[in-house]
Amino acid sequence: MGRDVNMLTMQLHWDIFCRVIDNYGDIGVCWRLARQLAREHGKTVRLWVDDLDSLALICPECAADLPIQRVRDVEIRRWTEDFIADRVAEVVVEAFACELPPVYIAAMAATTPKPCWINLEYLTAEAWSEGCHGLASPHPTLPLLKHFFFPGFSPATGGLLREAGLPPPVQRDEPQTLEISLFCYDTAPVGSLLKALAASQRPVVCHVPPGKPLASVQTALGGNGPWQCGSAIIQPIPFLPLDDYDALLRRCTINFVRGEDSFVRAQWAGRPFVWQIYPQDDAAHHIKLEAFLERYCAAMEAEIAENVRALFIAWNSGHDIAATWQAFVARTPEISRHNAGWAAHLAGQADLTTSLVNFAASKV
């Protein structure tokens, strides 16, 4: 028990270090990290941005204006280039291989004990990934070591971000109005989707957050809507806190999603989903699509898994998904109860969150 004590007192500040990419993704996925640590597991962390407009989206109690700022039980520190290491953490979380400061990592090498480095990498379903989870990598020139992380849905990786607490998703009856939610990048054929849902024989409601997603519907349609399209309403709607999202997700009848963070809250949400992953230029994002897939689709009916599969490599490579959306749609009612299966399924696993500190445990 002494030793438990004793790594729990020795990992007590946590930093973890975000540049923001993909607007929303990376920050999301750090501030659900950052508040789950200080509030799940009790830990002292700091949340270093580069970009805490993007925060203060998903966080609105955030000021994007404050260099130095506490929001629920995290520090947010704004990082700027002419950085200056006054605290080193023991456990320092480099996400997505975002890169340190030089002169934090000099830090962290003058620091005795040395700080459990962690870069937490991007989600994938490849299996290569369990093999190089936990890996230790040596600093070329100093005593530091670096050690590799990745989520994923296997209990050989580190599993996926879930709060405490989380609602399980609940199966219903199917409402006679579609609700559904768009969340895309701007290479997605949101025309095509768009006139799927104006030929509808259900009404429908499709909700669009600004950005990517709203950009490409006036694109489409042009206008700054709501638009009527035959039986479909198209309602922008504002960009929503994170667990405002969450809680969209848990209501519609379908949600696209895209990148990591939703892509994740759609499979809690237990709702059907069609995921746009990040498109990558030497098209290895089609590898990444092809190995989820084949985990999510292992358990379904034939049948459901072929049309799963034709729409999400339809979305994710520009194409019409006419031939496929009303099958999809028609298949819903399975769908979510094989997505109830899926997400208790990864619930039995340990999520994220406590994988990392259980790790960084090991190390001391």
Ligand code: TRH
Contents of the next structure:
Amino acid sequence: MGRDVNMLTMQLHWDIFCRVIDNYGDIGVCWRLARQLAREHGKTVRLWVDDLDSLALICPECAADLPIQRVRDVEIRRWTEDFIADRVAEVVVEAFACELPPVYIAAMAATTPKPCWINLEYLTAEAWSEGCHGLASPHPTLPLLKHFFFPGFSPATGGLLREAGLPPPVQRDEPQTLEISLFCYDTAPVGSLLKALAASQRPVVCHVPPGKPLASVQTALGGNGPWQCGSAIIQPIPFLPLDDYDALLRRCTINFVRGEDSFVRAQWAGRPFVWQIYPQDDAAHHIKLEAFLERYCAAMEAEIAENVRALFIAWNSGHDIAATWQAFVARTPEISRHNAGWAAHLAGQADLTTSLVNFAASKV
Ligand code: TRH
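May I ask for the structure of the form predicted in complex with the named molecule now, the form predicted on its own having been displayed?
Okay, now the whole complex, with that chain kicking things off.
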């Protein structure tokens, strides 16, 4: 018993559960969290994933056909329907309300002392998340508490994923060639972007990853590319390993990003970025977009803020971006400077993984 209490205090063992709903954000976030817990906090981490193909895409060291494997000090386990709860961790992270296996919940309830059960929520800049961060909800029938952990943009939230030693954005002279990365959903007005790029005065290279971005470009231009449109080269690229994708974001002049994880990475990269938020049926994403713009643009020069806001809204509403794009490109040096300050401001907060470790420790 004494040994159990010690183990709990150390909270050495972490189980992270991830169900891939669609796209790559769920696994992107969970993989970053898992490897950072192992590398920077010395935790023994098992990452349970129901779709190893998605993980193998962002992390090619992972073999999609292995039920158990060790990559970067993380034990990766395929999460199947016939789940067997061989042991319960001291900290259990349920990513994005993915619903733990009932046998695992039963095993948690039968364990003494109880593990710290955390639901890791989706990122939002909305103020209500600050009030909900850290709240606990009792299980309806079992002696268990589930805590809600909200990533976010203020110290009242759990912060953002940021590895130790991540370099601040590099300030550099504007390269003549406009290098762009295009990661978006199929609802983005990609055709209007391509028209604007074709009309660019500067040479353009636009990198297009497979999936929805490439499909949108193919719809607009026909064929399989690469395409030459005026002075713009539209270049299909393979889906990159996570760290290579991060490096691409640091290199490009402008990044189109989407969802949650690439959106956060674009902010650490510090280059001008255009965010497409994950669309929701009830249009709740427009409120979330507005909440982010409110924070991000607060210290921005008014005219640039107006332009950034207009471009983000057009990109997210499927409207023609021609009017706002040229102005945005013209102001990339100022936007880069603003973004460096924004990244420094965000880096002043504890990173999500450290917050999570401290939060779990405070619940012992
Ligand atoms: O893929 P996404 O649209 O994921 C979304 C969001 O997370 C959304 O909130 C969630 O509800 C939905 O999934 C289910 O966008 P996101 O979040 O940027 O995730 C993409 C991941 O893929 C990110 O970790 C970066 C990674 N990636 C690479 O590793 N290589 C690449 O070449 C590209 C384009 C992305």
